[in-house]
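Next up: a single chain in structure tokens, the form predicted on its own.
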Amino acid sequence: MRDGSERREERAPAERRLLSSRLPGFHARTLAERRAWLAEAFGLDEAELGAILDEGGLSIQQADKTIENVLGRFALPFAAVVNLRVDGRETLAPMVVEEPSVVAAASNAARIARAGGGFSTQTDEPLTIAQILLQGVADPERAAEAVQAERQELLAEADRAVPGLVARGGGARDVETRDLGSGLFAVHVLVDCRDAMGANLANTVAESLGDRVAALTGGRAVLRILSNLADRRLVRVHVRIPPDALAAEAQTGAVVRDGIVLASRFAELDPYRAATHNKGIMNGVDAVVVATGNDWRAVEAGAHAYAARRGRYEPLCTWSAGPDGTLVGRLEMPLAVGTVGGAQRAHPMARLALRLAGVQSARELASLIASVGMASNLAALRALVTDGIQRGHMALHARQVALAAGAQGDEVERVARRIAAAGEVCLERAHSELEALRRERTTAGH
């Protein structure tokens, strides 16, 4: 479990009235009904909530000041994973994603995981690596000794570069060296970033120490920047699911369990399968990272680098059968995310997302994100070994195709149902069904 002793950023606690995230039929409610429930569950003003959600949280004026060469805004759906229980806590997971079935699949897998008590997590201290890369280090052994001899002063100098972080209980914690060969040498400063993702803080530390480290090693500081391989900032998730909870229409829970274990084994043996296996994890991870205003590119880079840390690409999540017949899932991955920072302060939707998640620290957020990643992986594997990945996915994808064909209002669902039932989820069939539907309505009108 997370160490509850970590110091948290000062923040007014969010008012939460969420008693359970188990919400049967939530997907079938209207948009207005879902928003009304959300306002009631989280103590939000319904009109204010609606205004934020309709606007997407970012005005065109704000967008123009956020990045360069702005022309407009690009909208993506904002949704929530329900049924989640993480470390015994009922919670929702905000998601921003364009792919159909990701939210539904994660919500369904979270429901299944509840049969075993939900997801349990462990998180490391939020250490980010500030990396100083040097060239021309003639004697790596002597350079390493020189750096370690000045370790305390280097840590003190690093702390002086980030006084605000030190005041919040963070700061530089250790200094490490790595001989990369051919005169290339790396110095790592481990920075406890508390509730920040830590990129700017680590970069500040690396830049502040570059000249001093160069003098100590006899080399030239070439690069001073964080590393996105956050392998000191790992999250571990564990789940244990009774087989009965896994049963499908035509398969017993034990058969589904064994299929998931076999699929996991394929990912352990074959990097081609492992890449798709991990993509399923990142379906859930990235969507929550984006919703909460964090850097999904950094998270992706770290996750895939960690998957290849032993010289071959491996799955981040594995599944096995426990001695008692349960399905046991284990996930381990780096997650450098924050609950404070520029995006969280400036973007109303990111602030809303953190409120819905109910997290009070970066470590809690990392636990939630990794749990959703495991849920997404479970959903994908269960679908693969039962009905196949396409059945559920294409049924939901049919709505996008119907929209692309020009369907409006209730036409969207009707056309989607027709093309899904026909097994032809394609634009040509959607056009045909839409024309047929409109002819039927015209005839009925006469």
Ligand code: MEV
The other form holds:
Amino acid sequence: MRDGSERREERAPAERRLLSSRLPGFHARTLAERRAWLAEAFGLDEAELGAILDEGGLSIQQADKTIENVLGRFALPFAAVVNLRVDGRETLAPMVVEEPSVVAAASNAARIARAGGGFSTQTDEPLTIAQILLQGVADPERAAEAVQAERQELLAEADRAVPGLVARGGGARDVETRDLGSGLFAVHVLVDCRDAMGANLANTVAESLGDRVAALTGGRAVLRILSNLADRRLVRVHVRIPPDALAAEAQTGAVVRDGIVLASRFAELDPYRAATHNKGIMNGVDAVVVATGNDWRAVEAGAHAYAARRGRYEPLCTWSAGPDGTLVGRLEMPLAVGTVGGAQRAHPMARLALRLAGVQSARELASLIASVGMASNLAALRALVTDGIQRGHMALHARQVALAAGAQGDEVERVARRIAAAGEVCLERAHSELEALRRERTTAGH
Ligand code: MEV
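Moving from the form predicted on its own, what structure would you give for the form predicted together with the ligand?
First the chain shown before, then all remaining chains and molecules of the complex.
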């Protein structure tokens, strides 16, 4: 298809809705039990599901056709965030991530957020910016007028370049101009990409309008490409949490709430802290973006450019105390993601991920992703202002270290517990604990 768009019937079906995402003890079940639950909850064939999950979705032959110079595949864990409620909808969030505790932390914060009804979201229309960047525009004011005088014709020409998108209800919506100084000039065409991420669509539009825009402005079209600063495609998340739900072992909910508000203030005042604060948000965002076959580099570029939009790097999510004492969270960020497109169609794991997410549109997917981002931020801040993150993180990291030391089967948990309890989560200690465990078992066996 010329515009690189996909037809509606190719979308991942969301056949069965989850009744509740509240799954106490899900993490303590075995892998086989979790898969059996998933198959039952979503009406999937357990054997088929197992085959996709074991294979990682992509055969070596498919991988060889996906990029160049392929040598193999690189596997990462695929997991589900539980306890999520987004806009009143019970949902799981699929995640692909290598960092221990990201899934657990988001699930825990999602449980806490339920006490206030869960996450509420609002999304913009899925507008992607196609940019035409010109050089040698001698009179920017006249150029802007000339472009606006031809606005309707430019929109019509853009639509002719993406007929598949227009047939699905999308298309070019507006034209804007920006004088960049020194004869450099930008023309933006806003393209409603419906359920596509929109890079191919916007690039097609930018390329098809380049010559016409150059003639109108008297300049030369140098670059014709989308902008990843997707600030016309924002998602906003809001949450209110009663303080009791935030209480930790040694702190009351009100103390934890105040700590989170203070942590948020630090991120507002200090870009060094804001970068780490936003990294915590992106822990959740990227993991779902990757799982659903979306372009995480585009999402990252957009998120950080948006965080710096006022000339200073700022947090994407902030926390305050409401007049009734609740903790109030607000997140706003651009999210250019799709539910139709190359990877979503071609990659069985991405198709499965969309099915678990149960989303019906790119906007719903953006709402889910941003909510998981907020959950990740909440979990990180709550941990930081109570125990610090190392306690929980190290306990999980210990498993990886135990594996690296050669632990197998139930040895992994046992060695992990020993090195975590000793406060020495390192390979050397894991080796010695593994040896000790094996010696104990041999002795007990005799
Ligand atoms: C670690 O992956 C993320 C955190 O550093 C985020 C934060 O500090 O807010 C814990």
